[in-house]
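Have a look below at one chain only, the form predicted alone, in structure tokens format.
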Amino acid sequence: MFVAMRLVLVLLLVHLGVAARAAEPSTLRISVIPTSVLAPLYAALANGYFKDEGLNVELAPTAGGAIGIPGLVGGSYDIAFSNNVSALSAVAQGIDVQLLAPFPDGAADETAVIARKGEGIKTGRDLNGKVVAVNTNKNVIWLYVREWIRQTGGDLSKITFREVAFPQMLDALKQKQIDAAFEINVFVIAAGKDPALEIVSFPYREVQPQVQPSQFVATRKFIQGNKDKIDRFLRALNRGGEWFDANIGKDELFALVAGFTKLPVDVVRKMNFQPVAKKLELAELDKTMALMKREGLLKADVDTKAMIYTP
């Protein structure tokens, strides 16, 4: 009798231990950078949407989206914030990644070419013989500013492209170390207030009006081994996107973005927030692939359709 009761007690404790482990949230490690386009992710975190799905999300700040994919391969991250050029390059090199979700559309409207005021730089032709700053050569910023220059009369063989970190670009302009810079949102806002600088163009929108430059990505191997976890992540992220859309123009969104970007709320209020894209557009990915082939970043087409994950 005593032995039987002891056995029942042991089995009960084992069952409770298994149940406790089953109730523990699954962890996802995600690479991020401090950009406003990640607001739906932070909204999902702040509002407990990931917790609702039984997920514990760990964020890993990085210097840029191009770093995310090597981190996926090395096992540092499960999901990475990256860009379409890095993803296409990875697939061409045999790294099987898939795009999971798009970001708010406004990001492309806030990325602009900046120049010194009064020096007559209005088109790509005006940049012949000059120096243009990009954050990383042979990646998405570099690709689209080169295409804008080409389309507006510039001769790429006569232009020098120099790698400069986004936070240093405006100072480099003022010190005449460079002649133009392809900058991201907060620095574009700062340039618009600086009497010594002016906004010249918005290459993303001018080259490809519906471009989707940034996405969350993961390896196909990780997705296939964690499909339920990925689908729960996307459900929570979608709720974060719905919150984002509902709060455009409201103090709640400004406060959220100011919190994770460490920017003043007054600067955040000037950002051009637009709704989250409803889906990843295959046609836009194909256009980016065509630009990459023209620039020699790809030797042949990749299967872009297979790159888009469908929950």
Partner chain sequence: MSTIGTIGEISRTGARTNRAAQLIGVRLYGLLLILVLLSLWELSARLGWVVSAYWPPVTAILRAAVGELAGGDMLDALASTLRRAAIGYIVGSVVGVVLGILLGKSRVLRLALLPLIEIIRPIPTPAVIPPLILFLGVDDALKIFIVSLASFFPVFTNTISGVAAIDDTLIQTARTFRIGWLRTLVSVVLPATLPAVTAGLRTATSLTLVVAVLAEMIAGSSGMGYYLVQMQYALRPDLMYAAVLYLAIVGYCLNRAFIVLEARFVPWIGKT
Given for the second form:
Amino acid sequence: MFVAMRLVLVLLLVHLGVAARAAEPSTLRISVIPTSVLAPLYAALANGYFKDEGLNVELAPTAGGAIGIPGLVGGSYDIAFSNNVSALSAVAQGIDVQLLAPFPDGAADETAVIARKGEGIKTGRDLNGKVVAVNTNKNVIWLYVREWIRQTGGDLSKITFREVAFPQMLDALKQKQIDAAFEINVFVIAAGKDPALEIVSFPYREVQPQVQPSQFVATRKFIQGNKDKIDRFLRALNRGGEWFDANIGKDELFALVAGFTKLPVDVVRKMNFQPVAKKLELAELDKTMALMKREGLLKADVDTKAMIYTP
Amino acid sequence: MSERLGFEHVTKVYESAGADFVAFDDITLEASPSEFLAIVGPSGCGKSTLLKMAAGLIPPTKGKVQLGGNTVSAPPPGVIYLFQQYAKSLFAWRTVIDNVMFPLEGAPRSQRAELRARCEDYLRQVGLSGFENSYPWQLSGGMQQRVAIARALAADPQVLLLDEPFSAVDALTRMELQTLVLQLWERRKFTAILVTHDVEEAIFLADRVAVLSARPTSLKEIIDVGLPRPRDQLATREDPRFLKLRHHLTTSLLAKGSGHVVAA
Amino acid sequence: MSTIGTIGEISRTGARTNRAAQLIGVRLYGLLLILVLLSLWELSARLGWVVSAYWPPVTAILRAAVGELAGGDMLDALASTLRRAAIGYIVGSVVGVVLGILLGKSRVLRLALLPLIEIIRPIPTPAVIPPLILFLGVDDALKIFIVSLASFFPVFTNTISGVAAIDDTLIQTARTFRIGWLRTLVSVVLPATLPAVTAGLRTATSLTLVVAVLAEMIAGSSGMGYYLVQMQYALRPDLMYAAVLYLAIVGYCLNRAFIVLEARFVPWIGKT
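The structure above corresponds to the form predicted alone; please give the structure of the form predicted together with its partner chain next.
Below, the chain from earlier opens the complete complex, with every other chain and molecule after it.
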């Protein structure tokens, strides 16, 4: 009898604990990908900036980024690390999310098109009749590589796109299963060291120089119910951005990035860290939206102005 | 302990694809207490079905099966069935002794030791001492059927129904098992009903032999065996009366058509 | 007569030793084959026959694997994967056995539930993860659910066909001894179905680990699946292959343990 009562009590407490999580005043649960772009976030965490704001930030790293926005809707996360294209698609589908601005982007644009050295691939025109690898079709990377190809004279109807995971792209290139790949930073560094490969272009920079693809996203409902918490989060995050700017080229930053990405420090040292962007421009979001409409990722305009949350 | 078991105007009709199929029609037959009755008939005549009705496993379409003074509608106590497929009737996950104990497991815990000793004795009676802790699948076919017989004894049978129990073993083992069943029957005096297509087996074991015709099955004749007991595998089988009965029954089974012929 | 018997016995024992020696020989060849392949791998990486960041020499992988024993993230990752796999396996298997027996025994339940189960069965796990996140979140509940779903199907289908395959004679035997339905279920139907259930459990055993890792790769913040992907992105193929090696060892051990337990607890498999 006593045991049964205790069991009921424990179950009740556990249940209350679960119910309390959503209402917990100081906790924020954030879905992240351990990429160098998030260095300001990890800096704010390591330096106790969130604690200073009375926030308890829990990071939930995932290897891919596919579950960020579904996780927001399901209530698993309060904030998700995502990108402008995913957020625009979500809003177009009636999922009411907002971008938290400004987002301190902690790594320079190191996302590049890679090809085999000596094959003369310099522009989109050179890719006609070839196979180009992207990590996922119809995502942000796909969108920008297509736009870059179009702007540099390529004919998209003559180019085959193939989905290859980032870590496998360079091997696929060398085995001639693909002719070009749109790679992310650590692999761009690896390609730079490889005598058989060369960096062709940085499409983000060429297509939309001011764009900030990476973004923190939350649902409007959550933001409205937790304005104070979100503001404190952004304050602490931007302190992380300031620390980042102050430590570019220093061992502290390399150690921090190597720590959360698990990358070897010598790779981190080769990364091209640039001061963080401080502002999310509405015009840039509109440009991305125009690109998406052109590729059929969006059917109609989205109210981009309403999508940006600034304290 | 034994009971009278009677079939009264028993008919079995199967419905298949809209057409009725008469398995057997209006069979009346009775085994007296402690009698050894054999039922022979061509294969496919529904002998096993008749036996399963006696066990309460299948209901008759018309007529009834009477046990003592009661009509059989579900498996009655004291009626034990010995299946032709002994391997499928034994529990592979139980040891030999636990198989024999199976019918007694409803008994109170305090009687367990005594019941176990009794079951060990049944195993001794069927010649399986020393195999208590073996599994059925470690034994030969004949030994497996002995386990099934010991298990039947444990259930304290008043009526033992034997459904071609020796047809799946070799000839020598068959004779051994026949002798064993006769010894047990003489000791325990249960009523025994044997279904078989082996004429010699029927004569060797039974007091009376009922002959069934081919489909639609009916009772063709009943003969008294009248051979002296205890019976012996050599002496009984060489008895001129045995040979005469064998001749008669074989002729009767081979003959086409039905109709009641009462043997002298 | 006795002489013939003796000669027969000698030649039989001789044949047996010969055969045992032969088997050891074959086993040695099997080991040798593995060693040759591993040596080829080592050479191809060392001598540059294969140039890739994802083709480390075998010795580097072994060094990483041994290094992780002294402390590192991998054993923690392995433990959390095994915990999820074990919980999911138990939940899925219990539900599979219970539903398998209920549906195997009841025509009504079969007609009511089987179509639904048959529709869910062919859906590939990765496809259901995003919608499942809406209901189960991204944490343990999701992964455990996916693992239990994966172990449910082999256990369920084997159980239901195992129940269907029980010989009538066995049930009739219980009936003639006037055994009630509950005892018939517990002491006849269940043990008679056990070999089929065991076959299902065995399939599920090898599946659970795979599915747990897969789910962690897609939606994991911990565990071997997350670790594998993280190490790919962190340019640490030696650790990645070391993780694969550990998974292979664990999978092999689970299978061996299963065989031992099977022989110990279900010795009548294949004997009826």
